[in-house]
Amino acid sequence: MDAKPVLAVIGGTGKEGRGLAYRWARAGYPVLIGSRSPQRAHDAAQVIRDRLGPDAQVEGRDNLQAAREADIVVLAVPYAAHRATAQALREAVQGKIVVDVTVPLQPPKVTKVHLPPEGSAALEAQAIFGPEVQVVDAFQNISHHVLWSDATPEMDVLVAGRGKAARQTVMRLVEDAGFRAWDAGPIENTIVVEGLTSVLLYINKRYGGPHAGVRIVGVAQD
């Protein structure tokens, strides 16, 4: 059997970090939490082992070491702090896949779409890391509710970025999380992906549920 590759989830304190971090070390990858402080991501690590037991591969580092440690990059911070870190991230994600999970939200308006001067966190972070990356989106419509708990869900995950291959290498990361996963399209498409979370975010409000997802119906996939 093939050799999981070793994730870095740069942001992974946070609750959608640390539930991709939970479901994807439950699934038998080497995951590496990362963190502006060591010691925050070294605490979230143990979270995770509390609770997967103490042969889950789960580990904390600051954000820097994560990302050159780590095969495959997730980042999944606030989109305030999202160009700040893949500009400090650039030289570390050379080569790599780097899958975003950031949605461009402006608090306290999280119910409207907001589009960055790139169009979206994808494009910008595409844009600081250079043609040497590959950057794809994945779980922006995803409630940290959903990825925390042991349920399996009932919505899919759209996966658009730059370059078929890598997109298939997210999607293989989406159906081992327990989601059903579909090939979106090209990186340009990540404006739409992204604009969905506020749409679910004002359906939660306007209709009171918790966790409103998206749901792909009237196609076989391949």
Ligand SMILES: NC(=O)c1ccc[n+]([C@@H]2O[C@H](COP(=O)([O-])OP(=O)(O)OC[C@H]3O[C@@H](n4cnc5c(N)ncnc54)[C@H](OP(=O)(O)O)[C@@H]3O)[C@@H](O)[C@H]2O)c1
Second form
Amino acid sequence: MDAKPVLAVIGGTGKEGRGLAYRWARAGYPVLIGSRSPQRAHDAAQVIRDRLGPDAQVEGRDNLQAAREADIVVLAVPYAAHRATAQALREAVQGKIVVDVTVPLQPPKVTKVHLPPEGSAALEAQAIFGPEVQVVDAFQNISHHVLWSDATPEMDVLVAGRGKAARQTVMRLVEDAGFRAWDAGPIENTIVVEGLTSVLLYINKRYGGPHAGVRIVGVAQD
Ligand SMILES: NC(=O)c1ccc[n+]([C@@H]2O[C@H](COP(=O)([O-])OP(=O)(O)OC[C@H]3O[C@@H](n4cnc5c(N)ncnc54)[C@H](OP(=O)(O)O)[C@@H]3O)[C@@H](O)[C@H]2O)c1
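Switching conditions: you have the form predicted alone, so give me the form predicted in complex with the ligand.
The complete assembly is shown below, putting the previous chain first.
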């Protein structure tokens, strides 16, 4: 069996990143939690080891070191920090897949779609990283509460981004995290995947939530 890739979760001390780190560590991936503060990263890794047991392969690093050591880098920082974080990691992610989890929300109006000038956070990241990096969106439509829970999720994950092989790799990560994954097409489609989050947040607000999601019906998986 092939060794599992090392995953870095940049912003892994936060709500969404910690949930992803938890699910991947639970599935046996080596996970590096990235933070601006190595101490916060170590503390977040400890919380996950406390939950999963000492065999869980999860450690803390500063963001840059985590990205350097990883095979696949996951960006899970607030949109306000997305551009600067991507620029700081540019060299470290060359030749790698970057899984972008960012939604370009504009607080406090998070229930209204906001599209950045490039179209989506993923397109912004792709422009910063350049052609040797494949940026793939996933998990935009999954609440951190769902990630941190052990319940089997009802909702699916849409995977859109640059390159079919890269999307397949990310779909495997999504499935190992416990979700059904759908190939949702090229990076231009991230505009809709990211925008959909504001629609779901609106539905949560309008109907009392708690975790609206999408489920694809009417088609069989490969
Ligand atoms: N929360 C959800 O349910 C959810 C669902 C889908 C998608 N997302 C997306 O996932 C991303 C992370 O969301 P979140 O809720 O996890 O955010 P969060 O908890 O507010 O922040 C995540 C981490 O980002 C780092 N960070 C915060 N401000 C920063 C800055 N100015 N510069 C650099 N790093 C900064 C922090 O890590 P350090 O301080 O340790 O560096 C923080 O722990 C967002 O883009 C969000 O749209 C979230």
